Amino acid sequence: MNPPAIAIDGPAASGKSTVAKLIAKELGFTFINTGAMYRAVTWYVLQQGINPADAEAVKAVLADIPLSFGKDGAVSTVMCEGRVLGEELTLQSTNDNVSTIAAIPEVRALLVEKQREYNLTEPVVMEGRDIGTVVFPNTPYKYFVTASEEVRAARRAAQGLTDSIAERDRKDSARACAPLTKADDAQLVDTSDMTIEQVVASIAADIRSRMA
C-alpha cells in the first residue's frame, strides 16, 4: 500500500500550486508540481522548433525527451541534460502552448507515469488537473481549488501573464484525454474571497481530522 497521496486539483490561476506547497510543507510530505512537468515538455518541444499542434512530431520526439524528474529536498524539480529548469517554465512561448501539449494523450501516459513514481515510497502532495481523477483516483484526499474567472484573471496579470483564463479553461476542460475536472468525491475549494492562509489552514485540517 502507497503512502497518502493528496490531490489538489483545479483551473489556471485558482491558487492550486501555492496551496499544495503550503499544504506539503505544513503535513512534512513532498510538494509536486505537475504543471512545471508539462510545462518541461512544452519547452523542449518549442526549442526544437516543432510545432505544438503537430502531434505526431511530438510524440516522435517523446522516448529521447532529455528531461529527467526529482526533487531538491522536498520540492519536485525537471531537469534538461543535468539542469534545473527554471524561468524556461515561465517563459510566454511556453505558457501559450501548454494547453496543446497536455491535451496529447502519449504525453499525459508518460507524465502520469512519473508522476505515480512520486508515491511509491513517499506521501505526496499532487498538484495539476487530472490528479484526482486520473492520477490518484482512488485517494480520499481529493481538493478541487477554484475561484472565479474574474479573480484569476487578475491573478495572471501579476504574474505577468497575459494569456486568456476562459480560453486556458475551455482547451483544458474540452480536450478529449483527461479533461479538467472536479472528481465527483472531490471537495470544493472557492477561494475567490479566501486569504491563502485560510485555504491552507482549512485543507490541512480536514487532512489531519480524517488521517487521525
Ligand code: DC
Second form
Amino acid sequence: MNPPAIAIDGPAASGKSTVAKLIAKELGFTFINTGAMYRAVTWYVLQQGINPADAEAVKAVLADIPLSFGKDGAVSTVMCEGRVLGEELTLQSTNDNVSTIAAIPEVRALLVEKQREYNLTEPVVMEGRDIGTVVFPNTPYKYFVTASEEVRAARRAAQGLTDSIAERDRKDSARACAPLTKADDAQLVDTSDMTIEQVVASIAADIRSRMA
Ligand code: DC
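Could I have the structure of this protein in the form predicted together with the ligand, to go alongside the form predicted alone above?
Let us now look at the entire complex, which starts with that chain.
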C-alpha cells in the first residue's frame, strides 16, 4: 500500500496551490504542483517552435522530452536538462497555451505516471485538476477548492498575473480527457469568504481526525 495521498483540485486561482503547500508543511508531506508539470511541457513545446495545437507534433517530442521531475526539500520541482524551471512556467505564452497541451491524452498519461511515482515512497499533498478523479481515485482524502470567479480574478491580479482564467477554466472543464471536475466523493471547499488560514485549518483538521 502506498503512503497517504491528499488530493486538492480546483479551478485556476482558487487558492488551492497556497492551501496545498501549507497543508503539506503542516502534515510534513511533500507538496506536488502538477500544474507546473503541464506548464513545463508547454514551455518546452513552444521553445521547440512546435504549434501546441498540432497534437501529432507534440506527441512526437514526448518520448525524448528532456524534462525531469524532482524535489527541492519537500516541494516538487521541474527541470529541463538539469536546470530548475521558474519564470518560464508563468510566461504569458505558457499561460495562453497550457490548456491546449493539457488536453492531449498522451501528455496526461506521461505526467500522471510521473505524479504517481512521487507517492510510491512518500506521503504527498498533490494539487491539480484531476488528482481526485484520475491520479489517486482511491484516496479517501479529496478536496475540491473553489471561489467565485470575481474573487479568483482579483487573486490572480494581486499576484501580478494577467492570464484569462475564465477561458482556461472553460477549456479545462470542456476537454474530453480528465476534465476539471469535482470527484463525487471530494469535499467542496468554497474559499470566497475564508482566509487562507481558515481553509488550511479546516482541511488539516479533517485529515487529522480521519487519519487518527
Ligand atoms: O494549476 P495551474 O493553473 O498552474 O495549471 C495550469 C494548467 O495545467 C491548467 O490550466 C490545466 C492544466 N492542469 C491539468 O490539466 N491537470 C492538472 N492536474 C494540473 C494542471
